[in-house]
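Just the one chain here, the form predicted on its own, laid out as structure tokens.
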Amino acid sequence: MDYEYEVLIIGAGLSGLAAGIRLAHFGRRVCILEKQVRAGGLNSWYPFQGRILDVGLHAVTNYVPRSVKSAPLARILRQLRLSHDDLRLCPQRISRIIFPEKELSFTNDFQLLVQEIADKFPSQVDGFLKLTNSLADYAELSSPGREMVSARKVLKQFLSDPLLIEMLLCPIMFYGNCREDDMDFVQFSILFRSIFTEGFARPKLGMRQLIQLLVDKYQESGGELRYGCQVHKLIINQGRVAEVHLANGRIMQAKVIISTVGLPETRSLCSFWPAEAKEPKPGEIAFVESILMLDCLPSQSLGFETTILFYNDTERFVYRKPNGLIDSLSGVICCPNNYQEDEQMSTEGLVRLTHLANFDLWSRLDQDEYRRQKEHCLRESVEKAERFIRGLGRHIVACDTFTPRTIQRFTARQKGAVYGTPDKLPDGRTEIKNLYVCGTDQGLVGIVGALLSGITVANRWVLYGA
């Protein structure tokens, strides 16, 4: 059959763009269908009161300097034919994990964290180093049929201090865990490396810079990108996607379909799903985030030099859907100004406050109550943050808050679950023969994870035909 396109990609997020770039490089006829008016998906940007705000960007994890050639970031640059300079990454200054009893600091130099643990948990440092040497790798993540191994159980084999275990889990879970309270050890390993062993950076001009770089690369390579094209239905015939029906009534066909919109969301688009296949469940982990714009730079006027602060007010870190609208007993405070070289880019400060949230409760509110609760949660969040950034509230000149409801409305991600379903597809294959998923529900999260996911799916199932 002579298809109009060899590959149709649903969603112009980072994984979709990476897959498209890879395929277009090799002359494949590829088209990305994006329902919004701009690319980026869960990691996009938007205009707000004359400013450009990033949707999901706290940090690019897996940062390594250009001299390192074997890390995931280096592999992505090779595969997408980009240079390290193209990304214009500013490394973090210093980040902190703060619990009631102790505090740990870390940078992109892993030895600082080792020294911090040696100083504050001297009996644990040998076990911590053994844990570091036992981490699983990316190859194990992509093994189909692999059973989940509890990260908490594995950590207890190396570490005897419960507080250290909770402190290590806090940033790792906040930055990529789709499960409540525990996580897969392989997923833990990937995130441990991306956060602690390698580290944080930020594109100098934010996500708009990175997204535009990827869009330009894709289109220069011959790929087609259509905005305002929402996929309405995937028509399944004889175990394959035979037709892609758009909301505007157009019908498209392709040899291969790659979906980046999530596994449960992709399943809901299909006209048929095999009865024997497991029904993917939406995730329960969702967040409320407030972006605060300040009339000063936090490091200069407020004495706050931390790049990202993870805090928890209880002895044990609780990571689950809260009973209330948000759980302010733990949270993340991110200051985009506090990356190296980034402060000189603006005289206005930015602070992002993030908490676990309950989608079900947010979804039941009428519009007036919804607005009131957003304001109430913002005040609660700022009060918590002022323990670490004294005087923060007095310097806020504008703010914007988004909830799991916001995420679902703009991305169609069920329950606003940014880390997707716990039912991952490590190799990207679905029960439909020519339908693959990449992105969060392949099991790779964050900016680097999303890019790597798109690359691996394009390579394995289209270019190399495994």
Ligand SMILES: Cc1cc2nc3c(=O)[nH]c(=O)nc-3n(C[C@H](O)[C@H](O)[C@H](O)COP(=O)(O)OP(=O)(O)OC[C@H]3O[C@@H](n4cnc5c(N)ncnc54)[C@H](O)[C@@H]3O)c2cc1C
The other form holds:
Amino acid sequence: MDYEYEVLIIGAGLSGLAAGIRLAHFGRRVCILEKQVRAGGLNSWYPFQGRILDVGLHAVTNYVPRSVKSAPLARILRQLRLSHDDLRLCPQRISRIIFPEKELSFTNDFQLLVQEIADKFPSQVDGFLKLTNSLADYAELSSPGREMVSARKVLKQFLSDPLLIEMLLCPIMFYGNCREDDMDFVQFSILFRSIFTEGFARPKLGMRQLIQLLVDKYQESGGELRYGCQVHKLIINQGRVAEVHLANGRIMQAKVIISTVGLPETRSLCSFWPAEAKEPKPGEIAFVESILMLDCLPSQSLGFETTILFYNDTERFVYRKPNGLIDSLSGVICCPNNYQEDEQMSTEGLVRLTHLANFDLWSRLDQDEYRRQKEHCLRESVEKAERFIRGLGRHIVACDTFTPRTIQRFTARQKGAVYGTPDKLPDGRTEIKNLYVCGTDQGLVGIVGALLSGITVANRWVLYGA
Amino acid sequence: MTQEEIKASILDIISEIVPDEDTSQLDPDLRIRDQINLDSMDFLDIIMELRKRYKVEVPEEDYPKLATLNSCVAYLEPLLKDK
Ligand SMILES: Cc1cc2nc3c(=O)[nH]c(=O)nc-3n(C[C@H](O)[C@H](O)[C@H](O)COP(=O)(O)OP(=O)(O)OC[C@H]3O[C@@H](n4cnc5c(N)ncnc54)[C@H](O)[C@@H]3O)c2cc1C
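Can you now output the form predicted in complex with the named molecule? The one shown was the form predicted on its own.
Every component of the complex follows; first up is the chain already shown.
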């Protein structure tokens, strides 16, 4: 059968764009269908009162300098035919993990963290180094039939001080764990490397620049991108996607369909789901975030030099859907101005405050109450952050708060679950023959994870397969 | 294509995949992957670039024949003689 397109990709988030670039580069007829008017998905940008704000960007993880060739970032750049300079990445200054009894700092130089652990947990440093050498590999993620290994259990084998375990889990869980309480050790390993062994950076001009770079690359390579184009239904016939129905009434067909919208979301687009396939459940981990715009730069006027601060006020770090709307006993404070080089260009300070949130409770509120609770949540976050950034509240000139409800509305992620379902599909294959999933629910999260996922799925099931 | 053209073309493909590597110093008789950083994904990209540019198909069992620059030229010469 002759198709108009060989591959249709649902969603122009980072994974969809990466898959698209690979396919277009090798001459495949490919089209990306994006329901929004802009690319980027969970990590896009939007205009706000005359400014451009990033939807979510705290950090591009996995940062390594240009000279490190074997790291995931370098491999992604090669696969996408981009150069390190194109990304214009500014490395972080310093990040901190603050618990009631202890504090750890880390930078993009792993040795600093080792030194910090040697100073603050002298009895643990050997175990920590052994742990570092025992991390699992990317390849293990996609080995079929693999059972989840508890990261907490593995950590206990190497570390005897529960406080250090909690302190290491805190940033790692915040930046990519889709499960409550515990996480998969392979996921832990990937995130450990991306945060601690490698590090944080920020594209000089934010996500807009990075997304534009990817969209340009895709289109120059011959890929087609349709905005405002929502996939409404996937018609399954004889175990294959036979037709793709768009919300605007159009019907499309393709040999291969790659969906980046998430597994439960993809499942609900399908007219039929094979009985032998598991019913994927949406994840429970969701967040609220307030973006504060300040009349000053935090490092110059408020003495706050940290790039990202992870705090937790209890003995054990609780990472689960909170009982209330938000859980402000822990949180992440990100200051985009505190990346190297930012200050020469910014005049306005920016601080992002993030907490775990409960989608179900947020979704039940009526409009008035929703607005009131958003304000309340903002006040609570700012109050908590003032311990670290003194006087923060007095310098706010504008702010925007998003909740799990916002995420669901804009990205269609069920329950606003940023990191997707715990029911991952490690090799991207679904029970439907020509339907593949990439991005978050293939198991790789974050900006770099999503890019890598798009590349891997396009390679394995389309480019190498043919 | 002549041997020289084939060699130039392979170097061009490699430079496109790993723009930061200096390919001018490659010893044509040593394994390419021992001299510059190319992982297995990059190696497969060389094969796919050959397919894209010259429509040559290299079956998997012949991959070892593409290990050095000279062996690449020898392998590809009959396939590219009319291109
Ligand atoms: C608030 C927030 C902060 C974050 N911060 C960071 C960070 O600092 N660093 C980091 O590395 N990662 C961060 N992440 C995570 C990162 O953004 C994601 O892991 C990554 O962007 C996921 O990309 P994806 O391609 O898998 O999915 P998505 O970005 O969700 O892409 C899916 C796309 O599909 C579109 N779509 C959905 N349904 C349909 C449909 N029916 N038809 C057509 N199109 C559809 C959506 O609009 C979207 O564009 C953050 C995420 C959020 C939400």
